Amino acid sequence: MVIPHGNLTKAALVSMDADKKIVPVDMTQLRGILNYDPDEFVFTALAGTPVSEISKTLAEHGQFLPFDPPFSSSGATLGGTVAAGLNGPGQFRYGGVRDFIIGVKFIDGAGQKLKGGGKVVKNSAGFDFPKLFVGSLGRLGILYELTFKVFPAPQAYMTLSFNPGNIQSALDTACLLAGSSLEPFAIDIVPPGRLEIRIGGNEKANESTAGLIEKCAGFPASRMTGQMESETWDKLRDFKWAQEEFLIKVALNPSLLCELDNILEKIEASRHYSAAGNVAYISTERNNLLFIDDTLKKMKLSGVALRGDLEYPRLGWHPARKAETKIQSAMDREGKFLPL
């Protein structure tokens, strides 16, 4: 069995385990921007190319990718990125990785190559193969081409630091906020119970719009602009708060989180969650890991390893997936990838 990989940013997804005959496939190489033409919002490039090489060519041209690809200081690749299906906190307000892939070539286990959609937007004909490769985990095809959609950046961002006080309270405020008509870049909750939120435009605009947001909070925040900004979610975006050897990826509902969080905090994990809290990361020892796996399938909520040695990145409540499964055998008939 093969499973591709770039700069092992997210090695949990990554089986190296040499009982199981697994042949790794360095992607590492294939590198470079094949395309991209700044009037169309479009580039096209190979599937190793580090995510920072593409932001910097964007923002060139004052453009960017608003999902904020994790780990692009670390070495993040393009393809490694798609394939484990990881989003920043962009994602609040612009929607995931799944939203902005709109074309893939790819090699499947009989070594054919194959492509899924296109590099225009508006062409999305036959089988829509960008989207079924988002988080696929290399388990359905070796990615070599990518191409996607772009945004004009914000000209000048600001962040708003709310204190509320706990957990509660700063859920509570995070969610009056995601309803609202406001429209943050991002919202996300730092326990013990701080709340960061992002917003984007001109300056003068960024100013008015803070007033809107303390206002529907019904307190005041402390306000970040510049290089202290910037660098603040660089540390989220980028897991540098996660000091711990295992770190994980979990599906949350707000409605659950204060209930995780009591339980998390126990233990003394680190965690944070984006998203308006419809994400959880959690930061923690390899002895915490069954107490952690436990808990997730009694609260029905699904994980998986970003960082950490483990022999299967899963953890937690995983309905069965017979989609998953009946899609995986059409699609690798050779049984060359390792199953999902």
The other form holds:
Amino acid sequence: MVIPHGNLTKAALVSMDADKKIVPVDMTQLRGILNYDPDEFVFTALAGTPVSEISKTLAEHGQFLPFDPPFSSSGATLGGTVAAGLNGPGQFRYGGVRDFIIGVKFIDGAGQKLKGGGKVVKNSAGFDFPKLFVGSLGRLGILYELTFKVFPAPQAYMTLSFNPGNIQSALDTACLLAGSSLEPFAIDIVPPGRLEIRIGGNEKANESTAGLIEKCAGFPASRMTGQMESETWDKLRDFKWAQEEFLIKVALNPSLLCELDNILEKIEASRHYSAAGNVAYISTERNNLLFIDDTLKKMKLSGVALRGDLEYPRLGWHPARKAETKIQSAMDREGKFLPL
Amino acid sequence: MKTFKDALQRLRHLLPGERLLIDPAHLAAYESDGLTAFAVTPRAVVIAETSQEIIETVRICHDTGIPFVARGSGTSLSGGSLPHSDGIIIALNRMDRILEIDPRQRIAVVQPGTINLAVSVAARSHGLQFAPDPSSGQVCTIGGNIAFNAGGAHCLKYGMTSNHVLGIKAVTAEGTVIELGNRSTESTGPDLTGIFCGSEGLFGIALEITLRLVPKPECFHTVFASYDSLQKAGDAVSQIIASRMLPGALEIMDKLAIEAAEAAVGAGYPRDSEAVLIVELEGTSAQVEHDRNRLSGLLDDSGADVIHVAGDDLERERIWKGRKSAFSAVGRLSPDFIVQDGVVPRRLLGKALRKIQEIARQHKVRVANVFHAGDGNLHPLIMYDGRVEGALEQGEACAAQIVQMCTDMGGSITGEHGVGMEKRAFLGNMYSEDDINLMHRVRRGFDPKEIANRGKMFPSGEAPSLSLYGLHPLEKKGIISRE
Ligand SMILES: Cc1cc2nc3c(=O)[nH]c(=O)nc-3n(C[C@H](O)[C@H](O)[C@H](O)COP(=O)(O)OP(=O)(O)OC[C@H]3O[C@@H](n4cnc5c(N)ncnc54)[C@H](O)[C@@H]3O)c2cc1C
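Take the protein just shown as the form predicted on its own and give its structure as the form predicted in complex with the partner chain.
And the full complex, kicking off with our chain again.
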């Protein structure tokens, strides 16, 4: 069996076994942007290309990857980002990696080169394999070439920090702003009760939007711009706050956030919420893993470990497993990839 | 056929007579969809009112090997909801309830027969909307939108239907109920919701769909500009894109389309122009204020003859009504027409349009053009008179050449209408035999007997099918006909 990997920024997804039956396939040398056409809002790159390299090239043309890939300063590759299905805080504005991937080329278990999707921003021909590969955890095939849609980057950012003091009011304000027409780029909740709102656009427009956001929230914020502002988000994207052995992502929804937070508070696990309560990241020690797995199952939430040494990275509730197995056996008849 | 009798008997137990149609007069209403050139009479129609009825019906079909086609509103323009002559139609238009709107989480849970526009109407009072807005939004269903990954005028910024679907509960063609995705914009594990969208009904039937809602923009700035050449309109689009703006919509209509739309709804487009460009900016008022000045400068320098800014919501609506009615309005210019749908890289739009005019001349047909210029999605409307012998074939030959042109330019055979019946022969333009075999295998994972939408999307082999050219063997036998 094989497991493809990039720079191991999400090492929990790359299980290595002691008796070496699983062959790791290092993709990091398969790198480079093959084609970038700013006028088309499209680029194609090899899977091992670091996302930081891509962001840099895009920025030279005033464009960006709107899903704001995490771990980029730690060397995350494009292929790894897709296979892990990871989005950064900026996903709130225009969507996640699933909303920007438009084409994939990959190798299946029989060693065949296959492809799905295309190279134009709009295409509905054939099954949408590019989306299927988002979150495929390196278990449906080896991605080697990817095509993405990109957007013009905002001219400037501003971050507003609110401190409502507790998780419930932070969440209430987050939901209020998320449903407003003020178009924040990121809405992150930092326990015990802080709220970070990122806005983007023309500098003058940002000023006036900031005022409206404070009005909508009902209390004043501290404002941040410039380098300090961008570094704040760089750190978040790199999970600098997560110090424990395990880092777990949970697909959440706002209705369950406070309940989950109370439970995590009790076991003293550090955590962070992004996308207005649609995702939780938990940093924890090994002795909490079983409990968290169990909690997620009870709450009908699904999770996946990104860091930490684990035989199988998925936690919690996975109602689609039956369907996943069907797809996996259709795609990997030789059984060369780890089971999903 | 014995199996069909068996199936019918079991369906009679399941459904009251008025919801199991077998009378030819009743079946006639289901013979065609938006691709009116084709018509096939199904053996029966099941009008479902509950998920359980759909599940049971699918199980009966699976047991007996009877093919089925799910049908929303039958507006598919690629023959997606065309019946199978040995099969049944499962009509979903009565499954039209919005089960839940959660403004705090910004989601809606709906039944598959829910009308696209109804979702936005229901969400309006919360300041939210369902972003995918196909021109057929007043009639087409969410189930149909999902199957074909429908688009609309706002795709460059908002994406397609699949970008707004978070979860799907479905019954596979084998009769198994599966749950894909969840109520979050995030997920873990492979994105099965993503591949179900756009699978053209080949996996099974969506029973319940969780949709993502987005806030309605605070303000809009809608402008049309008219030009004496298509090239100028196309160049203006390139300028706008290069300026780092991200408009909500960028649409172009050519002379014939303008004429038709004006005759139909009087949107106020200058009738004597060769092209009209519609640009819509949207967002916070501060950002729109900033962008509108830049846009105005760009349009002033773009060689436009007339530039008109919508003064209020009513005017904005009228501008959009003109654009959205263009398909049906072409019906005023020609008794029949084929709506083509292809994609080219945006920078090649001008070249593509010249080529389309050339192809049209060659085939001696008239072609009106409306297109989503922001994403290079062309909609040539190929006019023909079905009463004239050979006219349909000429129109089809023209359509085929346009599809070929799109892939030759590195684009796609369909941007939003799907492959369906119409473009099966062209799937191979984009994918290798191995790629298509993989699609077959994935489909069979959910539908081992290939009963869901049999004969659609795949190039050939699995069922007798209509060809785009000349008479199909079944037509010769008088089993199916084109209208
Ligand atoms: C005037 C006009 C304008 C149009 N404009 C646009 C446009 O701007 N953009 C665009 O994308 N399309 C457009 N279309 C095409 C069409 O409206 C879309 O493809 C639409 O999504 C079809 O919806 P429907 O309910 O009519 O589906 P149907 O035609 O009934 O079915 C379409 C396909 O979906 C399958 N299906 C239906 N329900 C389900 C379900 N619950 N589960 C699984 N499969 C299902 C069917 O089997 C069939 O294959 C237009 C059509 C017309 C006639």
